[in-house]
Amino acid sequence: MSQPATTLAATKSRHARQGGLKIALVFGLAIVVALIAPHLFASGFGLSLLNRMAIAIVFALSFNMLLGQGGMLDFGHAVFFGLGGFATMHLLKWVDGGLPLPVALLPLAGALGGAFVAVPAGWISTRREGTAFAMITLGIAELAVALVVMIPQWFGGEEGVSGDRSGGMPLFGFDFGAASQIYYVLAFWALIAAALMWGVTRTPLGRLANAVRDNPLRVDFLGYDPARIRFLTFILSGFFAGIAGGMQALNDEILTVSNIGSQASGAVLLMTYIGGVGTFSGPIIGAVLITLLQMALGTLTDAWQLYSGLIFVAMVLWAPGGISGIIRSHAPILRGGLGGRLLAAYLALLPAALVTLAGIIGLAELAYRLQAVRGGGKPGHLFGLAVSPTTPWQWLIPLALFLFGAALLSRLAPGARAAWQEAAAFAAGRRGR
């Protein structure tokens, strides 16, 4: 072997070892965080928030296997989540009846249920790609919801199916009835599922899924069947979505048709896109953020879904790479020690951004309260002040804040953009030396 080839092989081997070490450190840190998190958030609300974050992370990562890794936009991904949850719930009821199985292993039933449903659904849908694939998945989702309503013997109708996670055989002295005990079960499955999904991205199937996403014709030319690759990826995605559904069943101890419907499918799309499609960290970031919005912001206002929609629109317009894309674009600048060049420009934008945000919040809350008043409800308070959304002049204040802040942002944004471009170019020049 020639000297350059030997050097290249050694370089690749060294990079592989460094990459493996980084991944091991990341998952080691995740385990440490999972162990100490319940001590930092010991309240009932904190544990509930952590449990739902764990479920959302697995659900979002499973969706990213389709959209981010395989380029398949699935409008019915909640079908595998919900049906996996129902499979887990029925097994939980049998465990309550005396079946000797540890409750901690029941998400496996969800995984098998999700994969079982994904086989026929994927066989039909993955024969097509792009818009046709998305429309087929939407039709499958509507069909699944209709079947759930039509078979109340299995799915419980509108009341759903419930169980008792503390009714099974204890494991190491735990009956998993308390939120602090079920947390460790959910954290375990979240870490295992995340590690396995990361592993899938490094396999030949994961690489081929990326290739099919980018150029299916070239993959076909190389002798691989793009439809078969999409099909296998679809089944794996359903498998992991079923794990998330099983985790949901254990956490809530009840499953209804809402866990299969379009709202759940829309929520996972929101998580993945806001966090960043195509990256492994993006869905995790999006799942944590959206769950925090749902639970924390949901305690402050009933219009939290409106804010989630506004964030989604803002990401589509100004940050299509999601939050992870923003982080990646700034990482070289920060590594080059050029963050200070951007700080002044970003701080100059902060007052205008806060004014604009205050105007948006005011308009959103007034709009929501207007609907409540028209429905016979009470307008309530905003920022501690009584509001009357039917009074026209009260709309003028948030509207003026929004227009003033937006005008100021539009004036200051070019300077911040120029500062970022200059710092990015300088960082790229340093790397090229």
The other form holds:
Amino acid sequence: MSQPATTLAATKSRHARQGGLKIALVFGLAIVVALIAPHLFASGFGLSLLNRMAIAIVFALSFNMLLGQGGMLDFGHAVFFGLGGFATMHLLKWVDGGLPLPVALLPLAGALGGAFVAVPAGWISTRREGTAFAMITLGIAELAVALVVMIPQWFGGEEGVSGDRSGGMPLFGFDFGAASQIYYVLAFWALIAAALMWGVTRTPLGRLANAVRDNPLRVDFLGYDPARIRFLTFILSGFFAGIAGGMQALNDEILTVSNIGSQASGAVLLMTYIGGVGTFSGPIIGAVLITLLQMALGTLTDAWQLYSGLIFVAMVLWAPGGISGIIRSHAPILRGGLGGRLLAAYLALLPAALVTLAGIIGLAELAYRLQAVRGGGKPGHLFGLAVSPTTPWQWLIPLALFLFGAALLSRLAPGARAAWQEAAAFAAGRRGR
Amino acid sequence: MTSALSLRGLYKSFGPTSILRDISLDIAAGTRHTIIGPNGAGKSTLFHLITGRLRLDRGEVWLAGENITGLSPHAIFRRGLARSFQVTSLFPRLSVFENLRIAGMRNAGCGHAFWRRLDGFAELAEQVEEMLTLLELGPRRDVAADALAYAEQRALEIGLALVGGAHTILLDEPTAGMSRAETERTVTLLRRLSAGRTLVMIEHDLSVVFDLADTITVLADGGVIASGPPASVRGDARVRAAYLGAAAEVLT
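Switching forms now, from the form predicted alone to the form predicted in complex with the partner chain, please provide the structure.
Shown next: the complete complex, the earlier chain at its head.
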């Protein structure tokens, strides 16, 4: 009788040890990547990209603590990010004025600021769930923006508040003025915050948040108040969003009302969703990719917001699990060595996808430049062709490309989907045996 | 000796429709009590009133000598009353193991801690593993609850009510939709796990009722028409008329 039980326990603890090892490995790898990255991307553009990624990762993870882990869609998450940032900024100004605090520690002030604001906001919003919760957060976001504009003594009105991160006392000879120096501060906080947020998913509260996401009613009948669990999760999430805001304050050295507004809240929703809300890694993937896309596309085209909107819509429609969901649904297939089969099916889609994409780019650029040309701007070139958005026939080419590509895609897609399903079933069957 | 559960003159109506009228009932600690009655008699509503899901219009509910009238479901659970649902209510995206662990967290003293590892509560994990074995869900330990077969979900539903160690357990049609063999396994499980606890269940399967119950209450049309040990309920003419009808031969 006790024999199978002990074997079972032994297997469990071995599993636990392996899990712990895997996590230590992943975290170690993250540290190595964080240390190597600034040497690979040592240019000013590269460093500023890395700094923005570090901030976005923390912000997106804190957002997913609500959406992915707790089932709470917060339309005003930038409130905690921005107000955490303002808290850091004010402390930074005192540090500039002679307060003996190391600048590297200031994101902690952001954390406290974010959590402090999350207490009243959460107290109101977490009494409800689902749509009502989302609506309340929208209201709170509007309220916060209005308050910030109304109190220019604290928030600097239109110009915002700025500070000097190199004005404090140096730490080990570093004053953090240079982008390469502040990078290590931001990377340090990103690693710490990510590790802590991962840790929270393994605690009683983290698991209860999952339970409330799945079935709040049942949680109530198991001895826990779902509203209380939402409330505590909300405060924690505000805490971590505040760290991200503090990092932002140190990086940009200026904070304005736009940092707490709906656009910033929309951006974090976008990157978290595109990365994938179902996994812990999803928001990290989304933060890295969208930041890269924003900055890379930003140098190529002024219409990048159009593109990120299109990507978002496409993901919601066809890949609601986000990028991490796509990875997860393909991992067993690749592990089973069935990737080759699938590759052929996917490659068959490629020409149609490229034609569609070309059509979309053409339409987006024309649409964007129409505005610019009417405003007296230059029309410019696209794919080596002179663009004149005011001539109707120029719209017909990308439109035709788009329609043709989309029609082709919709005919080919079922085949690719069937190939994926077959491969997935095959991989699952093989593992089962 | 105080009753495990004491209902004193409960009334409930939805709008103009009266659902329950003057329900009074005492259930002795450590016994197995079954509530039967035709569909629409108000059995599930009665459970909802006891567990805080719905508000009473009038009357009082006492649990182990304490008045729990008007308390919230989680407050009632903390006083030692757990329940299962007629319509399966699980955590669909979480594994069977996590489902059971959540059910045991309150009584394992996990609180709302976000600074302690959940895996560090070794006793809770042991309890859950034990329950997995009892429910014969061991091989399904790491499967998400929404991927389980119907009978497995029903077993897990019962498990959620049992794992936390509550002294009084309310089960709403635990064997609904189960095959004969599954029902028999469940009866054995309930007999075993109800030792030293009070079990109150709504049940349609009369063989289960007469197999398990120490006392039976018959509910019909919003009122108690009979209550007592199986032998006396079996002989009650009003029960036969109101509820048993065609099924009466099972009883003789």
